[in-house]
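Coming up is one lone chain in structure tokens, specifically the form predicted alone.
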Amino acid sequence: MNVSILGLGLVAPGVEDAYRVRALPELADSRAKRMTRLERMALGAAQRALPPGMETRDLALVFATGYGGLASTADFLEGIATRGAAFGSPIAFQQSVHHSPAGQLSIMLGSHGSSLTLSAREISGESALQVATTLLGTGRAERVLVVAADEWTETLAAGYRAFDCSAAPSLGEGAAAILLGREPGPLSVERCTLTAHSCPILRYPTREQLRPLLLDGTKPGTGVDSVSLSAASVAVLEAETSVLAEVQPPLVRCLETAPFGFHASAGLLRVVAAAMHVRASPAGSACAVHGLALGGGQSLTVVRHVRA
């Protein structure tokens, strides 16, 4: 089902910030002072995606995160490890659960609609996008706000190093939001396909595994003229580039992982960036956003500038 993109929000590091968000969004509501770093990034992206004055009471929310509030999780576990179970912080525990930001977003935005949280490793954002299109397609909601956010912590960096996850060395963080609706709009999500492959849990799909979906979404006749690659590692980038060499005429390559750093929500950040790219392109232009997850997950999302 084609669904319209009605708003876009992005909180991402600048090039000079080495993939970390140095300045959190300014939030006027005094309640935001009690929110965690992850929640502040998510709320900042969400507010940027919502048109001014939009009624949000019936707005549905789908929140995605690969790892949740890692800083709060570390605080909670360190308290127990160093001082005993009686000293586990109840506040840190509450903020550590993956769905905590969704609750905070619903409160801050005044939303009483459906609220769902998804976690699917490095394609969490794309998974949330697919769920949102289902909510719209089945009539469960008229508008859905999709938000994805993940934060950088030294604990996460140490984990990737310890388990040799073959991730790009540029671990990052950020948040993205997309407002989707059933009414016509200038941009649309034309496709959001998810699949999985048999693969070791800490490795990405092979070239031959990722090839069919990537080619199917970019082949002649689809109207796709640009592509955003996962590029989660040097090996993945080489595999994606090799597959796309089969597509003629060649596609414009844009908006890979590098500008945002590698993190579990980077896929939705690239979808938002792709939507901004096609919005500035001629009507009919479309960008395919390719995503991969450790353990075999794969996604292919197509956003299009709808013809007048």
The other form holds:
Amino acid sequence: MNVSILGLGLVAPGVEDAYRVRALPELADSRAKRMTRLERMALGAAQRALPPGMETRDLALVFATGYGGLASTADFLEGIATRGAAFGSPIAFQQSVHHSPAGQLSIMLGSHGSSLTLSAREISGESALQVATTLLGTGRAERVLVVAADEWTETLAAGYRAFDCSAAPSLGEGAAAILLGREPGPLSVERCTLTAHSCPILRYPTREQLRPLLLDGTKPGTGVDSVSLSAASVAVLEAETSVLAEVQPPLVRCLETAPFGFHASAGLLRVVAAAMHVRASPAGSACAVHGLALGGGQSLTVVRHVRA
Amino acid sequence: MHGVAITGLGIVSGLGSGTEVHLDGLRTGRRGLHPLSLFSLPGLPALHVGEVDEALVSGQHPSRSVALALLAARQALAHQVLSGSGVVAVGTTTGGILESEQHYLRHRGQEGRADRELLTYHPAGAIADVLASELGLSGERYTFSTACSSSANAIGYGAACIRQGKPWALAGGVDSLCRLTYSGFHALKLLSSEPCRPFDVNRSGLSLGEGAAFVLLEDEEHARSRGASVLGRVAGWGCTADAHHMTAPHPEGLGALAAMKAALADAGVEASEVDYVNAHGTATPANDRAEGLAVGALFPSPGPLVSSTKGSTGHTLGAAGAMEAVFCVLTLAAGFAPATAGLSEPDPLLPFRHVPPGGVVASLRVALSNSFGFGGNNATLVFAGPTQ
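Target state, the form predicted together with the partner chain; input state, the form predicted alone:
Below is the entire complex, every chain and molecule, led by the chain shown above.
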């Protein structure tokens, strides 16, 4: 089935922003003022992906987040720690749940179609993309807006530091949105594959585990000419580089992890970046976006420029 | 109607562990609600909750949610080895927060290295990772987090994957009781001071619960090749958004109505063919009223038998949809519709044909299960018996 990319949106740190989104998108709707930082990033990306005036009543939404409203969770817990369990903030509680941005998106966009929220650690966005293609493939939706967002919080950073995680210094935040449809378009999601490996809960898949899918998605004959690497850690980057050394001719490699920072939604930001990259490239160009998650998850997404 | 085969069931709740215990509980009207003992929160009363017997989970896993999920998933798999690459789909609202909130409350967002193990299973997606690794399941892993409809969506999506060619899917959900939700629902003024009374004119809110439930879904050929018995079928799935309010349902139940219509259309079933509705039925005034309007608008009078099983288990949030899916399969197989525990004086404004006290023994062909989460996330599943 054809899955076309009809719109792209991104809320990402600037080059000098050290992985943090310093300027949240300006949102015209006054209701947005009451939203959390996470929700505003998600809405900002979503609005950028939607063509002006598009009918959104039957639009399906698939939202993804690794950690959800963690700042609101911390606010709520801080409230019960300082004021007592009887005085938790109802607002912080409702904003703490993973699907809170999806609820806000459906309200702001007036969308009554399917609304799903996915969480899959560092491949949350890619997981949502796969679910969206299933909704399209099974005729449950004509158009699906995929949005992924994660926010930097001191609580999360402290958690990464507690485990001496190498990604802690580059922990980032941001949001991405992709509007998908079944009608033909200049960009397509040609492939969206998820798999998983038996793996300790705080480890990434090994080189041997990640090799088959990464090679299958980039081998000669696939027409893939560039690849965006997960680079979730130094060891992961070395493993990915080692596997890709088997691919001839060599692929152009993109390492968006550097500007985007490391976070659970960064995969969908990289998919958006890949789509922008191939859109600026000759027709036929394709980029494979490789994702890895702690606990064993692996994804491979291929976006292609199908016509000039 | 061509439903996806259900070949395994697993469930653990405040009623106990396993399908037999639960069916017996539903038949006898036993309630699994008792004063909260898992933790105490100074300033809040220990209200009735559906808390899982500690003996069932003690020492099973460092994360209570993972322990509950493993218990139910193992029942659903019944030691069977599944071939090929399938799907593990888990619904959860709070994942492993029972442990990570302890870390926060001790260290207030700082590193707290000495207790860092409490953070290990915080990510919602970690539950699916552990299930797959511990149970030797290969394939795609999904975690749905749409509040009270999480695991209904996990099952609906799992069935969609079977229809698209996957050989099997282990789908369900889990949530443990935790301080965040207990205090949070108190803050929203949605907790009942007594064991909940769904649809009762004197209802005053919900009782929280915890637990897990999973169903094993299989492609016909995969099930046949291993000699599996078909216990029931997922015939349809509908999923909609209210787009109305973050914590209140649409007052006319329009999103709920749309979800039910979508599920029936997916199943190829007319509303008049539905024999039993396992309602969302949380016992909050607003939820029950909105669901009543939606059910009343969809079904011609007298309508199907309706009950809520949350009076038996409490509201188990992300696990509720899967638990009630298991109840629907048991109901169809046993030819027994359970009554709503806690309902003594039906609210005259709710146009339900309530299952009378003691339940109803009848030939039931089609059951519908509603799960409506806050944020306006609505999911409905349609179930049929094994031969339909």
